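In the block that follows, a single chain appears as structure tokens, in the form predicted on its own.
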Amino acid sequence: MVLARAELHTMDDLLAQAWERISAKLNSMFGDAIYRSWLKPIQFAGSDANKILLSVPTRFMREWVNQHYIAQIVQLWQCESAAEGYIVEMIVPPPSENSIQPTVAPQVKHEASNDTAASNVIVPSNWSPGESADSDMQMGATLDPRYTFDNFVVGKPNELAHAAARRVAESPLVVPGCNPLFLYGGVGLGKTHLMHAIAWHIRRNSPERRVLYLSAEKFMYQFIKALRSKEALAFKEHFRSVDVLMIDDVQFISGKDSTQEEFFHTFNALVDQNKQLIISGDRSPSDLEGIEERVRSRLGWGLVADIHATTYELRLGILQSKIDVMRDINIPQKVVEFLAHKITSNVRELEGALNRVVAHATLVGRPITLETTQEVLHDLLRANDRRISIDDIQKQVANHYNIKVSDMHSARRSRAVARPRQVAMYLSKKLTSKSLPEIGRKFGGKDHTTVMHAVKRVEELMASDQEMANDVELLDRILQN
């Protein structure tokens, strides 16, 4: 047996030094920007019977390797020849038994995590040591090591709200008129990012102070398994003794009235605690459907930073952040417009489609030309392409009403203009992803008021009104097509 479990000993010593000339073989393949952001993270974790166990930290990651880049790492052990007869299997390590799992991954490396993580440990209140603190216990979500302010990229849309973020992180105690820091605005364009920001911040700086960051959908979770088991009060004890508490896409509990409940009476409680809160949301507080009154009161206590619609100077910004930490690759400055100028929807599909044409030309072997990115992005661009702006549904509604586009800008009130204003705002909600503001902004700078009760009104008139519920339906369909 001792023999035996010295030559499994010296087989995992040479494998692991395989894995090191793999991994160097591996940035040299992909480029340093893939290699850290998704091949760095991995772990030889050991062999069991045929298997070489490679660790990563998240199952989001294991995925996008097993998607994207396993082939190349099996072909690369099938070179090794302490390898042969292995087959290569990527695993996420559940936390050990005597130890209880941080909120933010420990297996990424990160800067200055080595010495903190433990401090900011967020665990069921009836864990106890001995007990298994496995992945369905743990209440937070993992952090993403690449959402740091360091590289968030600030520009006049996101401004508000970075600032703020960056204020609450900063300060040790609550800040004044920030109690709840709220966030807001379309998909892909910085929330998370910025609540990730605030997280590893806190965790480098106060790591004494208790952090817990979860989604919406996961607090309601948490809630409704508490209740099934009976741990109602180890979930409220538990909520209520952190120091920082942040909810990610409050919308997600529209409709859900225990969960609001729940959450109002754990909201009220930090509050009274002095704690802070950090909540985002796809729309302001005042403008959260299915949510209580009195939630929505509170949502909307501190600061309401709103986030806007990137410009094509922000878009700029980010791909060339993103272009300065890349090494060994050529983009020449056009392509970079193009990307800019093409790919307007949110900072998440413009990433995307960069690292699309990098991964491209890294694996082909070709350069990259306004051509080939036209090429790699084709069914992309043609979805942006199609994609509807406030400004054709208004030249469209418009036309069917037969009055002037400069009509939707102004401030008539006769029935004849202000109606049609009324059916594009509700066309304009319902086909763009803007914001009510951002809407309202296009119609000449009304309230976001004004455009909800458009849309209320449009509704309501299409349920009485067949002649009006016809024209919306033939302007939608007209948009679409």
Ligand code: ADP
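Positions refer to the first chain, counted from 1. Values in this document were obtained by computation on a predicted structure and should not be read as measured data. For the two forms, the rigid core is made up of the largest set of C-alpha atoms that agree within 1.5 Å on superposition. First, how it differs from the form predicted together with the named molecule.
- After superposing the rigid core, the Cα of Glu84 is displaced by 2 Å or more between these two forms.
- Core-superposed comparison between these two forms: the CA of Asn330 stays below a 2 Å shift.
- Residue displacement note: Lys395 has its CA displaced by at least 2 Å between these two forms (rigid core superposed).
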Contents of the next structure:
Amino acid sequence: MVLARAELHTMDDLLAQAWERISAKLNSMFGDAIYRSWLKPIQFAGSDANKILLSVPTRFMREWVNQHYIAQIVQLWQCESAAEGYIVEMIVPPPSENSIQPTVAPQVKHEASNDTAASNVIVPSNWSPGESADSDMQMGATLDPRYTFDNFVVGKPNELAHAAARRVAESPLVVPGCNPLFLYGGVGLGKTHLMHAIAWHIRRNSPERRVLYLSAEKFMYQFIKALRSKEALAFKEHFRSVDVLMIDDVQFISGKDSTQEEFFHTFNALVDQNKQLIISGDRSPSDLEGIEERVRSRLGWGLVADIHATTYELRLGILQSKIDVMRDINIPQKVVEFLAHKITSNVRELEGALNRVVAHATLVGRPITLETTQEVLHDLLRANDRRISIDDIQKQVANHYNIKVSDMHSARRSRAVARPRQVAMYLSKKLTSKSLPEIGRKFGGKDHTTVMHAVKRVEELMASDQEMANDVELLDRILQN
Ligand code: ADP
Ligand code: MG
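In place of the form predicted on its own, the structure of the form predicted together with the named molecule is requested.
To see the whole picture, the full complex is given below, headed by that same chain.
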């Protein structure tokens, strides 16, 4: 009983964490100004039966959020497995006792709860305890049909992970030295793709083997839910009856002691029974934070294979393979190379960029060119360019104005060096994510107000002086290419 109550508490913790993630995503979706006014004040206020309660300070705000942002909020909740089967409800907490006359309070409370009903939105559920779990996939996650070995492009950065995944998928028994198989690498580099590919392969070629794939987050969620509904035993049996268990993004198990414990037991039970385990994480087992030492060392017992950042060749290969299956689309080689060259962060972004370019061309019915590509992807390319360093900017600007790079750090005030220095500060603010004090330090230890002044001054000059505007825009473009 005591345990159950502790776990109920954990469910709210999970939802609170989910809300933090959602809130951050809302910030990047709507920008700082809207976020600060309307979205930041929304707080996760707990859960009640199947309701997720989000509180806003006033009724007016609730109306506004319901009219403008609720669809996105609900959509983001749908991506969180902890929220499955929940309804989102926006509430306005009743005023605190000492701020209002006691006689009025009940009425306020009544009103508030009366019209919250209108703001319920359902988060659809895929599985909940109590339903028969006859198919493994009901408890696990659905597999993406595109994530197969056939669609996986192999290159230097992922060849070990790929070879190990294939080996495990093709072997009818546990592969010696490969249990568990631990795949790790940064986001968007193909971990989930490889895991789904293993599952597809086994399902097709050895349908009698029971494969269960799920995210670590979902594992925790299922476990906690099973505890709440007193089905912990069925939960354990279910997990321990599979032949191949895959847990994706194991870093999300961190910190939750009782789930780690359960994970550890399940893990040991499966290995003892000679079942295959495949785990993924965003870093190597020994670097996982918030995970108990014995769990970490157990994770590293088998084969640990990392996926490295993509290379230009791999990116080109991936783009080519995606383009090969698109019909009636003509993408100039120049554009393909441009994308492979520019979108270096991860494969997911690379795919997204390609899809955007193609979608745009289809919609407007115009051929794809380098210019339209740059236009369509301008925000993405900008984000990429945030990796431009202040050193690059100083070099480029000094070169353009024919001054020495050391003048960027000097205290000389003559206009011939002061103006270019201001331009470089302006561009540093615009093209990097450095703060004003950080920029100041890079310019020979100047104060942040000096940088702020420079930014303002250059903006003014650009508005009034065409030549200045051309200069700065040219530099901006050169630096972004
Ligand atoms: P991760 O799980 O490591 O964050 P994903 O497996 O979700 O990354 O991969 C992100 C996207 O990139 C997916 O759409 C996936 O199909 C694609 N992808 C990643 N690596 C490759 C690859 N080597 N070949 C083809 N597609 C890839
Ligand atoms: Mg993944």
